[in-house]
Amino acid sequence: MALIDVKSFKKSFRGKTVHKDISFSVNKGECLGLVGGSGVGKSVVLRSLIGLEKADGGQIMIDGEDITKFSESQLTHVRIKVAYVFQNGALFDSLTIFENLAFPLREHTDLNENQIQEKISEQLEEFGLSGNENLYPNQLSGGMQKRVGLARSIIIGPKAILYDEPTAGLDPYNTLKIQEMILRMKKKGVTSILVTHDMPTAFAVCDRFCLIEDGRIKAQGTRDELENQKEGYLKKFIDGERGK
């Protein structure tokens, strides 16, 4: 059954479309990577999917709910639902570590400050960041805000995640990392969806891939059917990607 379904959507910016009909599907616990040239509106898909883009048309279903008509109220109940991993961690800076996992804990959940405490205390040890809870962001590596990043958001036990890049510009250790925490969520049953220009991680952690070009999807399939292929345009393209 597809927790997400993206049926037919459009989007425009100041006259210029991106989008002319997008549909494709993501099942329970399945990892989708969405792949395409730069420029072609793969985080403008991500960022509609949770309403931090308006749809000009088409449907957007979370979880059996279509969301583009929701409110900005209903549409913090779907950010709590499907978390948003940013390609820079979109960490507070003036926060701690500690305070800056704490914050969705404190806003959506009943947790007590010890329940909080020992929350974040796993958290920070099962992705292997125990011992920083009291640095800010700008004293850690790019790598390590990144995996902060994607510890707050997984937090308060989203069921899909969206990973906008979460790799670009990471040394290879930091790369195999945050490798490790997708395979980690979707062994949990978390549903995911990947943008990403690094193939050998797309062909890592996902199940599945749908190529964007000229606002629609122009070709999709399983990693296993890419694997076999001898040609084809998606084929084509992840070949390409890999050999830059």
Contents of the next structure:
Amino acid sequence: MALIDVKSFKKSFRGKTVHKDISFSVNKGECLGLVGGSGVGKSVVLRSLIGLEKADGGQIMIDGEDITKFSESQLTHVRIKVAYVFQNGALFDSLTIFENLAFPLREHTDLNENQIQEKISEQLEEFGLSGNENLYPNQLSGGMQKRVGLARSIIIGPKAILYDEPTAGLDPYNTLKIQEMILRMKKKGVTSILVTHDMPTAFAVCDRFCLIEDGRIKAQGTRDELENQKEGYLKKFIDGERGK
Amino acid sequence: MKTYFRNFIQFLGGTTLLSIEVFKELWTWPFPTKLTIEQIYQVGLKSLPIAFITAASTGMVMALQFGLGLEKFGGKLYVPKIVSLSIIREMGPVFTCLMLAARVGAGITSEIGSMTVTQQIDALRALGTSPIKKVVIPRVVACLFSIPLLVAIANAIGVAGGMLVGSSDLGLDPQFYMQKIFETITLTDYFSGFAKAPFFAIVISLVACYYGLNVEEGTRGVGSATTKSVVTSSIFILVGDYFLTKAFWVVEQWL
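Next up, can you give the form predicted in complex with the partner chain of this protein, since the form predicted alone came first?
Time for the whole complex; same chain goes first.
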């Protein structure tokens, strides 16, 4: 059964159409790779899935609810169910790492301070970040900031995670770490959508792919299905990415 | 011209919508008490020196100018009345709020603007919390609480500054100066000046938050939003002062 179902999604910015007709679905526990060239609007699709951008047309069904007409307050429960991992981590720079991780717990759970402390220690250990609780985001490397961002997004146990370029600008070690974390979440049965240009990561973690081009889904399917397509869209895209 | 008009309409619409959201969320539980106290420290306590210097120098300069000018006509004795009345009714609230529009307004816009361009505002929304509740309301409430207090302090300092110059440079007896102040200033005078402070506080905070939340074009946009915020607040304070003075004058006629 599909946890995320997008039907004929349309979006324009200041009269410029970015998406004409985007339709795809993601089943529970599945990882979908949303790929496409720079500027095709992959992040716009991702942001629209939790209402950070309003759709101009079409339907976005999250766990059976069409969220396109939801108000900000109605979107709260959707955003608890579906976590968003920002490209740069988007950590609150005036808060310590501990406070960043405690933020969603204090907002959406009834845990007391001791339980919060315990939960954060576990999470930091799982993400290889122990000992950094009292540091501020600007005292961490880019890779560590992304890991904290990921840890913060999933700390309240979402049903789905949306990853926006999680490995962009990272060294091979940190890229591998992020890949491992995405796979770990997948093993726990969490549904995910990954927007990326990093095809090795996409191939390592995604079950299916959607290739966006010119405001539409040009091709979708598993890696084998796309590679065997006679139009060769995926091959063209990968060759184009390599040529950059 | 067309762009300016469109931007102005957009600004009016945007600030109105923001005001409605702030008003709606202000009454929802829980109130962000800790964040508001932090902002009261930033807006109120940290603005004390600038409010003090502005008020003291305004009072001193006014006393000196009126004293030297009126001396030629033998009107030096009117200095306490004129200076205290001007400060209490106009100069205290307006000058203090203009300085706060620069200090507090610029600070709020640049801070929220930086949060916007680094996606921290989006992160708040993505984490299922409201930026209005976490970012805007603490600043609006802090301004509403602190700015009238700062104006009250500035009024007192301004009058004291005038008295200092009156006694030291103009040779007026401090006791006579005090007596004239208390004879002249009525509660109506005081409140017709002081009551402007909450209006100016709302203007400063809402305009600053609006520009901060609507920053575009990255870090360059933060700079331009900060400039717009200070200029817009200052214009609204100066123009609004005329209408508020007129409105209070009408009310005074009724009383």
